[in-house]
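Presented as structure tokens, the chain that follows is alone, the form predicted alone.
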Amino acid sequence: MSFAFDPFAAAVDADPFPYYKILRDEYPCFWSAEAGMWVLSRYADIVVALNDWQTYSSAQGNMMTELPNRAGSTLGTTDPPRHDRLRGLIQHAFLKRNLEAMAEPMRAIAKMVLVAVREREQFDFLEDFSSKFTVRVLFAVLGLPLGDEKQVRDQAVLMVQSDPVTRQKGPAHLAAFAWMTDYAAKVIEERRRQPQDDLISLFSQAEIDGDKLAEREVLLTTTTLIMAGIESLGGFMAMLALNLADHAAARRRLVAEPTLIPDAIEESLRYNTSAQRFRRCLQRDVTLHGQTMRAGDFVCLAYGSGNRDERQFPDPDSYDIDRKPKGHLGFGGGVHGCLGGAIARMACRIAFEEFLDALPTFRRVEAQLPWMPSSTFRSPLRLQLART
């Protein structure tokens, strides 16, 4: 019986482990015909592929479906030297913010989106917490204006997906990454003629020995953490309340000992992780596993499916919070790690303190979920939760 796999497909964004056993244990250097690129599933082959930069470039794109113009001028989209200069300056802006101090700013967004929470029966996670904190934490790290948070969080959540039946970027996921382009060269341009303590006026000001970001490499920088900001950090935190409400003795252990919300979050990353597949490009031919991938061909390397290989993670689909998973892929890794790993982890912890002191106990409401239409990132479109 043949096998197929496409990373494309609604079946995969609804439930994708059952294909990544396959390809891990079948198929480990699997040609997808559907996607036009070779698929990696396997821990160990995965980490070797971050790890090699001079053979799998992200110089023409990291996700599933770039979108147009933003190779090459982003962290995730260039190859040492230049994401080594880019990250530099980058990082030295983040550098420049305390991020203990904004600890209890996020606390304080956190309560505030709660007090609605609080009053009803049932609500959805997405709309009426994760969004509503990521998205004023991000305004207020990056320094945005208030009173944009609906109209940016709805273009940033455009962005990431695809057509459900192309899967493709079409005309809105296009005209939503225009509308974020010209949204924060407008900010970029404010900050720069008013410095304020943010991101946004830092990257614009940030200088090593005489180096500075370029203007397109400011722009699409701003406009790409707006995006993963938002989408990266509130499916995650869908993902992890998922897992708690589908889980209720890790949930009773968090509510007890707070403390162990960290462990929970890592194994969250690894267990249930958002960023489930990117893409590199070959630089030169690899022989593996018995196959033949070329020069200039695709390789989709599926982090969700390393994440769950029992080669690195002993019975790995079982949700455990004392499991301290080491080396899990739920940022990425190599040159390429995520760089707002530290405030995500950060934001996280603070907003599940926050929320299972209010709500300690919560059912999930619908048995099957509306996933969002994106081979890169997975997340449910909505996530309907009720007291018990």
Given for the second form:
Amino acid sequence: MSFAFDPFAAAVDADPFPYYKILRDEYPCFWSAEAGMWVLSRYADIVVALNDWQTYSSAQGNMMTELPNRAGSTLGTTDPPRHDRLRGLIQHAFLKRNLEAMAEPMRAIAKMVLVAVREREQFDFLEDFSSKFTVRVLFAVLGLPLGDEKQVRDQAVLMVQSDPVTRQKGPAHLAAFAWMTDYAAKVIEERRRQPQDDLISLFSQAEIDGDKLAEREVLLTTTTLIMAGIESLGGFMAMLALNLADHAAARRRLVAEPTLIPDAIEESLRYNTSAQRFRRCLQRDVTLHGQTMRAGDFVCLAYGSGNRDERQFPDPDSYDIDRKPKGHLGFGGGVHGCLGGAIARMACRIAFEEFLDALPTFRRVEAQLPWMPSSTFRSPLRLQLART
Amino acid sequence: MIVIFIEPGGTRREIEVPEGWTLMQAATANGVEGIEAECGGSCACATCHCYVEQGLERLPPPNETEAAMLENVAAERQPNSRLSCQLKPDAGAAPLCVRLPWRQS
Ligand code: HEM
Ligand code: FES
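Could you present the same protein in the form predicted in complex with protoporphyrin IX containing FE (HEM), rather than the form predicted alone shown above?
Let's see the whole complex now, leading with the same chain.
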């Protein structure tokens, strides 16, 4: 039987790792007919692609199933030099040292959200903790008006999904994207009328080389920041919680010594990689492992596979908080490496310091988890935890 | 291509940098001490700062983004300061040699 790899299949959402192993070992440069793109799965090949944006372009979109008319107007979907100028405008706000002021507000949000969770014997980590926490943190960081948190988060989660049957965005996903774009447009207009000291005010008035940003860039970058921030962070926190539920010894060490939490975050970014797969578009022919990929072909960079590559990480399938996996691909890398990396690390650390303090022992309730149908991201839709 | 890294404690490490990799990637993948690379090479954190002790003149000068980010380095900035995530080795006569600062953040 010939090997197939379909990133839209439910089996891949649930457990892509056995497929990745075959890809790395036998088909390191693989044409997936189902996805209509090449798949690179070895760490070293992904690193080379990330360093070479001239060849591996993001300008045709970076999500496996792209949202309509987004490509070309956001950070993740432009190439340098435009990309660098766009990024230069907001990068400063995301530097680690400029985030320190957020630490106490983040801690206060975590404590507040945990008040209700503390009382419960059983709860959904996503619904009851990580969603509420990430939405409020992102609202504070970006300067979004409070009030619509639940709806914003629900739409953000829908936007990143795709239909496993048509292998495209379905009507509900497109409607969520339209909703988010409208929402962003309203916030931008409000901030233009009454600028505040926040990122969206700054961005909506920014200029590049004396030109105001195109309206589409302001709008879609804001939309993407909301989506990337809320969905990526909430999804990753669920994966970390899952790892700590499944690896009680690691969890006990973190409870006893909270300074180890950052090590667990790095290992979970490697081991689980909530941002599994992104894509690029080739700008010239490239021959790799005996296959010739043609200019114009799409290429999937399977970060989740590179992070389990035994050529790079010894014993890759074991979860080991002492590993300190430097150079993992959990945030991608190269010019498009995650803008929110520093803020995500800080938010996660603070969230889990508070969470483990409130709930030092817990287990997962369901053996089988409902996985999000998304060819790009991997996280459960629900994670029931119970105190033990 | 071989690149020599001098760790903050003084240890000299000779590292093979694969074709297409940056100095930062080869260093972190090989456990060289003294690089944080918080941003993963997107030139957004300045925690991969290094001093180029040998081969500086062979490297292309910093682009606009690197030049701007170099202003954020934590240790003293010197004329040979560069961000190692922006550097790829070349096939020059003698290997590149970079020294890592005592602090990155
Ligand atoms: C743990 C949480 C997160 C994970 C795992 C994650 C993962 C990633 C990955 C893998 C990429 C690279 C995409 C590519 O290769 O095309 C990326 C890019 C990006 N992320 Fe994140 N992210 C997280 C949190 C955030 C947050 C909180 C924000 C914003 C507040 C954010 C904003 C962005 C942006 C704007 C980009 C595009 C950067 C560029 O192309 O220059 N992310 N993220
Ligand atoms: S790794 Fe962040 S600037 Fe080089």
